[in-house]
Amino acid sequence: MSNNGAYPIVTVRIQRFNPDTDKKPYLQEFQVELKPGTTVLDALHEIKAHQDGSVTFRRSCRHAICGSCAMNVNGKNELVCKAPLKERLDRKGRVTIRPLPYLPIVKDLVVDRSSFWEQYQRVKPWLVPPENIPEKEFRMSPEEVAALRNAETCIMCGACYSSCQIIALTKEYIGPHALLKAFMRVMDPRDAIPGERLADLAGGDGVYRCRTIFNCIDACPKGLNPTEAIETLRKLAQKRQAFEAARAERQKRLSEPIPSP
């Protein structure tokens, strides 16, 4: 559909729910302009200011470092502001828009990541350094920051939390966005409780809970891999103990000069 010439007419499903006046949840079409270069979010955006201002979604930075704007397009866990409208059409000329699954929903498009951050809270997410800091820098080599698999990249969207058939099942889950920073400290050569958090981590909710379906790595935005990051913290967990000394010895050394290779 056009209008008037000018550009093409699509439709755009939301899921609509307020918990206060709804029974259930509902899809409600909207009618947009298909611009050149036209965002999910853009579309939203357009809805909210000029058809609905009920609408309710959250966004931030629109530039896909912020995390907020993550939602469900078309059965797909993504962050609406880098989604082209043109590329998320059916063959009907529709795009749906669902909030994140398995989450509460707070409003339409809003959900509530009690759990989410909670989980993220629980492993300690900050460095614990060592008795003995430097007294200019800690020395780390390119191979120890490569470790790392670049899981400080990760915005905490939830794209990868409420794709998780676990997380589905229950929230006592650490989920794979906890998991993959619990990684990056453990992984960190300047990080002094590896053993303390391997311990937890290997509790009935930890990384044995996962089930390799691979959902979390589909579902993020960064293309990070969290599976393989729960896959090492499982074989670290196993042989704790050496790690955990074998991390001791390298403390001893962290100012001094990397060699060269």
Given for the second form:
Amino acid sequence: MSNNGAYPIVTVRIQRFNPDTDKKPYLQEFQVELKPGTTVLDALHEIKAHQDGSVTFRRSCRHAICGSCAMNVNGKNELVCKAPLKERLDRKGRVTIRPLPYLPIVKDLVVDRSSFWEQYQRVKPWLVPPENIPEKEFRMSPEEVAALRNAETCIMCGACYSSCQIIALTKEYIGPHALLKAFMRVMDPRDAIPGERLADLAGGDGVYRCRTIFNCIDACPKGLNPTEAIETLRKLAQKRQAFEAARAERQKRLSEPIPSP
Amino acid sequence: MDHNTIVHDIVIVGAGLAGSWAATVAAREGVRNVAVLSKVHPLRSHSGAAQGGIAAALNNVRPVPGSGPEGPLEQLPEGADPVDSVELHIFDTIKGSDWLGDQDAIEIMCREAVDVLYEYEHMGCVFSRTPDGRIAQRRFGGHSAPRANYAADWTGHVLLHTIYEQALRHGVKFHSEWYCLDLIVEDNVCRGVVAMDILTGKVYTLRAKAVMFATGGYGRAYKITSNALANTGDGVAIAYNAGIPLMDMEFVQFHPTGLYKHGILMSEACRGEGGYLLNKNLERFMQRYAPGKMELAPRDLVSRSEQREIDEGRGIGEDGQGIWLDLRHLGREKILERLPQVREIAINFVGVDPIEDLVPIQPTAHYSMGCIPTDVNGQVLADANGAPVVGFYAAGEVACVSVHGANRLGTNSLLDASVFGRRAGHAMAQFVQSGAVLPPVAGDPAERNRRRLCSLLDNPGSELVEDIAVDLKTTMTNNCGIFRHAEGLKQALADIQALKARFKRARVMDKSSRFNTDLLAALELEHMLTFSEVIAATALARDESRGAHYRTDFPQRDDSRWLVHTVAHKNGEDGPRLSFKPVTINWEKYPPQERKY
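Could you drop in the structure for the form predicted in complex with the partner chain? We only have the form predicted alone so far.
And the full complex, kicking off with our chain again.
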């Protein structure tokens, strides 16, 4: 690669693996210039475009909303598009990029997220609305909306899932991402089946599998808290009938204006 | 039928709002075998990056009476006179389009907007709310009432997740990470597509009674763009190569607030909530260009104003190509509640917290007003006379209905994708259920495409794909940008010819069949070269200025010659052959006027 001396050269170590040709994964070193503002994704791009086009990774939006580029950088899961390269270098000027752990590798930094999406679908991520649909919108208070914020901004990147020690042991566990989605539906005053959801989530693969190790919180690039959502679901599951009754009561007023405080 | 062929009733390419809406509607209307293929996982689609809102005249809020155009909003009191109407939304959209939008289509979009919004809400979409529990609304550029319905500043994200969930609920089959290679059209009948399963590299023919393109836009043909890396206009080029014309390709929207040097979108909601644009003298320069609307003038006008400030030496940043976005006066609470994503982006990518500091921004390539011509039901049109391509539909940014004409208003794209995606889904369901048969496919299109991929992979080549792409983006930015003139456009056409020649020597470094994104990058570049030529050629032909298309050598709008859509047909290896289609205008209600803000 060219270097006119303007920028320091740093080392990017990438875990390579093509199951069709390689026996096992190995680390390969590349050198890139550290320009101001370079992200880890920029470095991967530079390597792919000019040095080795076979280096393979997912990416799309490059500003932390599409969820494609979750990888493991220096042992921590994150979105590489918003990871500043400079801040990820060790004292020898190196960064190490591996695929998300505990998932089958498709190629290099691309993992197979099948189990992740199966669990997402299993919790019925869609809203099940009540029978009486109003002509206009259901009324929700700003506070009821705020209670969903911890879940609604989840981009399904998989950083939490693949940092979870329970997922490392068993893919039967629903996982933090899908439980967070389930939390969003259970907490939504418009959802008509919170009881059914809680019964399922309280089953063997659900909320009681979580050992509150908090890895998911550390891993989440959007600053969300799946553990707290799981804790809430546990509490609600214990008083499921009372919660269902309160929901039924709330749904009687879903078309009415929220009274002013 | 062999193992290289897959059959569905409906195949939709692209899983953003338009594609997922169409799939959901077709499936819930009873079509059994609906499949969506997408080169990225559906939830990675670029619809999810939209931020500020989706337009509909719901009349949930109004400006506090007597507070002026920049004053605060309040929920519309029970029984108070509404401040908005479908008619006003229609007029704003027509004026925003610089009278190039088809008014019948605009009317349908604005009328159905209200219903689409309530449908999203009933599906579980989480919107921000007024104190009494209605969907919250904010101001947006070019709209004369607050009608941008929003979820903080991640509106596209919540809409995308909501409609994808519905598609799953209704049993739509997704081919995730499949790349469309070809569209099969013979005798004006669409017969299917050819696509590659990216994971294995295997190429299949997908036959269907109806095919829909919802493949989005092409911002990646420019150096500075708000668009995702996936937005390479694949569907635009694939359709064009299959003989489908492209309409109004000269109209490319530049969004006024892309993050400086990155192009990442800083939502128009920043200005909708009251943000200012300042030049290097900290002057609100919009006073000079649109004193009535200031920062909330339409995007074409604001981007041109910024570019003038920059060109006249009043820009900011090391290269003078930036402008300041000032949100400080909105206050911490409002920014955290309504613009949290924008704040996070500014902190992550330029190290600036908008609560405390000015944010550097610049115009960024954002949206394609043109592309595949359709009627109001998503039916693709084969020519300027409106002949249909049987069984072929399109909606969303890849389609040109045309509701945006020469310039799109903010929040009308999520609306366009939703309304016309929904309509296309319904139209395809009716088509399939009214006895459409699976049209036969001649020859082996999959094999043809396999050979094309092999020749790309086997090319020893001396050119790097990335180097050609950078040169394309450079000429498109310099010559087909905000300000254009004949000399520059001719230069762009010459450059693109030279780049096409270089592409013949392009080298794909990755030779493997598994998840070969290096091969995809080459295909994407070929697509960009194809439609970029059409953009330059149509921009050269249109010797007037209208909406986002501004010719410094022809600065006036010329309704006597150019109140028409440009329709570009592929013409062998020569440049496109152009024909023209009249704009649908309701001369009594919305006759063309001078466009002033």
